[in-house]
Amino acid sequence: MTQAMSETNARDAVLEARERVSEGRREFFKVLGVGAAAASGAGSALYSSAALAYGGPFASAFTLHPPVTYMNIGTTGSTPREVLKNHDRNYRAVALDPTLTFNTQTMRNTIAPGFGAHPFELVLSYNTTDGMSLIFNGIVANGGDEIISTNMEHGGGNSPMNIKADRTGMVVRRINLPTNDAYSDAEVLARFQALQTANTKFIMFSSPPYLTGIRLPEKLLCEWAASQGIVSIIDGAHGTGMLNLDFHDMGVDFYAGSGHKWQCGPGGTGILYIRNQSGPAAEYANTSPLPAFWPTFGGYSTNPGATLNGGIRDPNDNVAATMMSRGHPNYPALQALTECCQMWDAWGRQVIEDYIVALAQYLRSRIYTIWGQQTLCTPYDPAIPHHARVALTSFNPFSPNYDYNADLSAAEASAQVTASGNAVAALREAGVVVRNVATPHSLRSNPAQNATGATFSRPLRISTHLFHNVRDVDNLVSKLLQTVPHP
């Protein structure tokens, strides 16, 4: 009797899922036919319902295949098949001839334009954490200097920032990042401005933050910082490969990104940008003087160079080449990252951003229809505002009233840890890989405040990327309806 009832409930859940997916798909394409396609002049055919519903144009370039639908690119991506073949050949070539080297200057010449940078500003790092460590080890901070950061930073940025504070006496001050309907770009800027003092020398923030996937207003924050003589640092672990980035236009001083997440390069690769010119204004949004910076590299004792002359920056110095002098690198991995970047540039970085954001919008539209707007960290908006131009979706069906910003008791938060963890495991068993995160969400009772450690929520974090299509999103929604609470 119990088994029969269980099977009936399961069939009902599947039928309900199919009905809701079909209903949502029709509604979404009404919007998509006008909205997302217009976001990019190039590749508008990419957004026809046929292209999205019957397989994306990039999937064949990757090796991922059923039965597992991998939707955790926020942790690591999947390297394209042709890059994998070359990666293997290059490793074998180096094994056959250990004297073989690759020209990393040529690699940086190839990669830099795709990120709106010059080759002498772009370093091939080991990952985002390595890039953040190089940044914080190189900037000049004195006791009492202040840095404004956020409450949603990853350990890869928090750790080097805190080490810098411990070593120098730099003071770390943090804003609470708003979530759901408490969020706006203007509110984020206002919170940074509210913490500014005469001692504020730096700001550091992640965009998109790994916990929520909201795209912060990078240019707005960086231009404000520059106008105040404040140095800007961005942890862009989820930016490189997901977004069409232009570092010069963004106005950022230092940017550390990942090579192995959305850019789909091998592990142990990253992108580090160091602004090394202060003009002209037509090219650089940030025309302020270059901040003092001490590069960390292996050739210091023999070739200090103009860059290290008392910490005063020389814009004619190839600071990136200086930073690349760090012993024998993993040439095949760096070459593979270069080839991934070449693929992204050939496909069009704006086309890529539009495609994966369109898929995320489709997912958010489905969640909006079934669970409600309040369950999303980035509420669904057909207009795709700046903060929603991301391919990370943070979604919490476990809170009271399906409210992302719900106030949780310690007991409710503890129960949510279990429920969210069980959902991730159940989805994995059902063939869909996502992850959950511990998030200090805004509080419904007081949107200016965020949850503390004992009452963090545990939303699911879902990634949509180039090897996905609408059928993958439909499949996920179907599995969610069978796995997590729903109305």
Ligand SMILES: Cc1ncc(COP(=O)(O)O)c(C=O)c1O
The other form holds:
Amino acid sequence: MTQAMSETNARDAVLEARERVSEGRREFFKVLGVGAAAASGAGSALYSSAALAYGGPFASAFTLHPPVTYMNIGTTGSTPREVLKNHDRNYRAVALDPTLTFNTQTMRNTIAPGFGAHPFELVLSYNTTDGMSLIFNGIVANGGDEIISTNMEHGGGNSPMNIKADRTGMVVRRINLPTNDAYSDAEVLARFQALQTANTKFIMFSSPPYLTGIRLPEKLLCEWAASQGIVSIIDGAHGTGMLNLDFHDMGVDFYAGSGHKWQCGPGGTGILYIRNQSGPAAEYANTSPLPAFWPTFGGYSTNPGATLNGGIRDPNDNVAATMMSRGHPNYPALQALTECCQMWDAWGRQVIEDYIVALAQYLRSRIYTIWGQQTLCTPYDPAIPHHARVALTSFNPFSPNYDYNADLSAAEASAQVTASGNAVAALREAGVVVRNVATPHSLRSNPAQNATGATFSRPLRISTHLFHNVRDVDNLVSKLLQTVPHP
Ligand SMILES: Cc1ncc(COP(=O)(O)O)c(C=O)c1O
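Provide the structure of the form predicted together with the ligand, given the form predicted alone shown above.
Time for the whole complex; same chain goes first.
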């Protein structure tokens, strides 16, 4: 396939995925009982055809609008217009009557099925960092127990893990995550397996990691862990809302996600899954014994034997309800998150994933044509392998030969910090918001090794979402050509 054909095919795939989103949108209107005229945009302020002309198929459901094209959902998202209205109304209602409460069990009943979870297993947390803290506070680790993690963890997961290690003597061992052509799912599994010892009790990894956006083989890793009696923990800050997730099928023990990034809920909302075997047994890929876990909550009775059963688990225990009892919640924010999840479920989580991944694919096809495969963390592949099923795109036009995996001297890395920072600022000036990250990429000279401290690279990280379309990607690429080095 020629490079031009790749771009055309990737663009066509976006259009096809967009058509499926539009079908989901029509279904959504049917669910709402809104007539066809409104659904076509004629009578609907929410989905006006004028707004559809600018962004993606759901652009008009959001308040984002030109001249700024916001492409940093990896940091935080933007709450849909109708949800904002309800949130405002609810917040005012609570201010008028502070005794007002909302039923969080109903919220969890609504949200859980969309993630392949039972409501007893799904906690509405404050964000990913909060979820990871709750997980590490609850699991039981003894001195000498080992956890295998990666070199690309975010502080939101790293800090609770390191605190646990400092407090208990748990030992953290880390694999290097491969990038560009050094990456394969099999290689990642092999690197985890290589660090396994008789003391390995846990694995913890982000998927997708915030530095590179590569999707790790969650199910493969969780199933391997379960087969070894190892407990799996995933930092899914970028999973919830971006990907169509099924926690039971994934086999993960603990998964902390964000409510405010790709799921587009308000700040201070998150989704935390705790496998509890509360649903039908046939749904669970992982049926190994439930690991001991002490829920964090605000109603501790000082009688742990009676209240928490010594950390011993019971599928009939509504552990998520216990963990929702942590002081007074922000009910309007949790309600807004619930409504965002309802929207995603009605539009179709797979349809959303397909559309935003197709957009990222189109972006990768354009980058491939101009800068070449070696510049992408996830090289462009028309087949979209599992690890490329992400809406985050990381690429590095600042390294020698535009090579993502280039070995950098400390001086080159330092110059790259400046060049990449300047590019982010210039793009912002040109109306496009992206971010850059300090990344320990694989080394071209030795793919088994990754860059360390002073020689990290600074690729750009670009997010594509429901409110973007092909034109936004083309606009970004033309701005990139004005702001970053290119052949
Ligand atoms: C992988 C990862 N984990 C955790 C976090 C923290 O997320 P939150 O703001 O939801 O706590 C982030 C934020 O960017 C992240 O990328």
